[in-house]
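Only one chain is given next, in structure tokens, and it is the form predicted alone.
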Amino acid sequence: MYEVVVGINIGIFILLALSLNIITGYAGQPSLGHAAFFGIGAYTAAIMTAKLGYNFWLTLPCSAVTAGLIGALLGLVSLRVRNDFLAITTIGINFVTVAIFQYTPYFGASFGLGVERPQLFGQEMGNMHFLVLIVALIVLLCLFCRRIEKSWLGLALGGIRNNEEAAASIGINVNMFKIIAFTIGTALAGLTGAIYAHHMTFIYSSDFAFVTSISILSMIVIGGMGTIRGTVTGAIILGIIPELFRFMSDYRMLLYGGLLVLMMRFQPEGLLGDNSFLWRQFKGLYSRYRLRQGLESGKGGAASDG
């Protein structure tokens, strides 16, 4: 069961991380503050259920709905503000969002709030089931970002991440493609979010601090920014560090910060970025290998031929 609790949390980053490359990975827009939107939609899951007497599987859609729509108002914000500007705003709205929980007696201030654990055919959900929705999620966002990637949403956001100036020069409408960005990734935190607070039936605010959202943010820097497979691949390996390394849990933060920094300065493009060292030897090995398949099926042809 330990594995299975391990499996839970990493595919709830891998989840988030999915969600903030949306934002930072494929709009180019700097968000620090993330882990405000996965609080929202946990909150708003454990409100709804707790409080209001609603079931679990209708708080998915309502939680990614609320977060989506904070969402589109800090794309709003983004109009005005860009770079390090917009990245000490996602910070400000993080810290006030964990302030608000902190001190509002309906969100249950600093006790926290408890959650039920959802049922499934009469039945309590157990971690088992969690894992299941939570693998089928993943395999579909990760879809939906393959279909973002090949489609006019995916190329106006290349554009607006590569020269935001230029993209509109060619009629990119900048202005609604990064509120679209700012809507969808965020709107998919909170749904994880209403995911994570009936798994651990009982949520703080601490959950959802700021150093929750450099984790993300280390994430998707790490494995590769902008890609599915470096994404998911750097929520797997700094979710899986944690566990192997439980004497350093104190210094975790630090860690991951050491890591950022040399990513930074010897492999900006991460470990499976389209530039990056590893995934370039990948593709080398690949392209000889086929190649290779290549030059063995025309050698049986022509010995077939004669």
The other form holds:
Amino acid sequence: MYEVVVGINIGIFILLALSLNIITGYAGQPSLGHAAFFGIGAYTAAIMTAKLGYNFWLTLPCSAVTAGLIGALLGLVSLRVRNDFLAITTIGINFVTVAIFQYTPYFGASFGLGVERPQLFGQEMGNMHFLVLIVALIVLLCLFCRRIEKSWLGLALGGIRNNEEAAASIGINVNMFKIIAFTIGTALAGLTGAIYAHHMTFIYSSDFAFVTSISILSMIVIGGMGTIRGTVTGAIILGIIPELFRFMSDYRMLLYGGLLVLMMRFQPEGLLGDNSFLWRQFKGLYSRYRLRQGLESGKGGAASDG
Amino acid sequence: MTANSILSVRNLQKHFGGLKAIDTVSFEVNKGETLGVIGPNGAGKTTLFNTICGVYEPTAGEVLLGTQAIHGLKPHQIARLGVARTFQISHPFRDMTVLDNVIMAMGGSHYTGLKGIFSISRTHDNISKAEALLAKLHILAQRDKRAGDLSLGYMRRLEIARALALEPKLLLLDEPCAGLSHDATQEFIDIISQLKATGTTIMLVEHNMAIAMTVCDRLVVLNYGVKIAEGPPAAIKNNTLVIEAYLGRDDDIA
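Okay, that is the form predicted alone; can I get the form predicted together with the partner chain now?
So here's everything in the complex, that chain up top.
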């Protein structure tokens, strides 16, 4: 049972990391406030089911749309402020959002919001059901990200990440694609929030604080920004560490911070990023394996010729 | 406007506060020709480029591509209409492969609409088109390298390949030889001659008079934002205003 709960927590982090990767990894726009959109999704869903009596499954698209619309506004802001200033702006958005949750009575203020576990075929959804739902969403999201990488959208976002002026000079509408990236990324965080709220059955404003944003960003930086494999690996590693080192849970942020500094110093591409040490080794091994296979099948061919 | 004019710039002005970076400049670029824009440092050459490409909005005046007015449009719109450019300081998409850098410029109408942006970009067709362009610029061997790892000369070539991938009506080159060695410059002159031979219309900003004289059919000379001369290289070489702009007047020296 414990393993299932850990699996759900890690799965939620994978979803969040993959969604941030679209904004920060693909489009290169720094966001230090991703947890705000996770929270907007969670609160939207909680209010819909606990206060308005809607069905859980309906909250998934609604939370995504709400977070995505507010994310599109952040996208509009990103057209005006860039780089460091955008990062600071996103921090501000995170604090403002948390403050709104914390001080508005309708959002439960400092008491938080309680939600009931949703029903599935007349039965309350258990942890196992949530795990299956989350794993299914991870698979879908990975396929979606893969599609982005292969499509014109992926190339356009890559252009913006590298050089906005040059991207515009080859016909890429920089403003539009920035807003698209923010909208998709924040909508997916909102969707994850809806699942989180119904799995936890209780949400509180501090769940979505700045610290959570930093954790999500650390995951993609440590794993390898801009890649699906790196993002997922980073989320798994940073998701498991606190479980393994429960005895030092007070020092979790210290651990994350230390890891970040080490990564920046020795492996800025992340563990499995495109130009990282591990990934280069892996590619080298793979091409040697392919070469050997090619030689062996070549030998086989020659023998049959003789 | 002559019948075969591709770009006409009419009374173009670009002011930055009180500074008239471009002051009422007019000229035409004809189909198939290579027009050079020369002038001393700070003459407004790059500002002229940026104003044509939509990076800056003109203070006054018109820019026509064929018969269509393009002043006031955004850079990506002007690019899609067929004006491709390179930058004085190379701007490759550094963490992407050389091949991807070129394919990216072939998106065109795919960069609008949900169906377009989610359709596959690296199709066999697009890959072979991009490879042909890389071969044309002699950088096919660098195909899978990260663009940021290229040498300056290769980056410049990549930028030209990328610009050509737009299938432009007009190619704007901003000092393509700046910072290159003598040999690399010579190779670049060959590349530009090759492009001319295939009928590409080129507008070239050049600081170096010798290069401009060699590759350009016609020259426009700017000084302090004003057009001071226009004509074939031979005539420009002996124009007193031009010589004064570059070297100063006799009584300055005396």
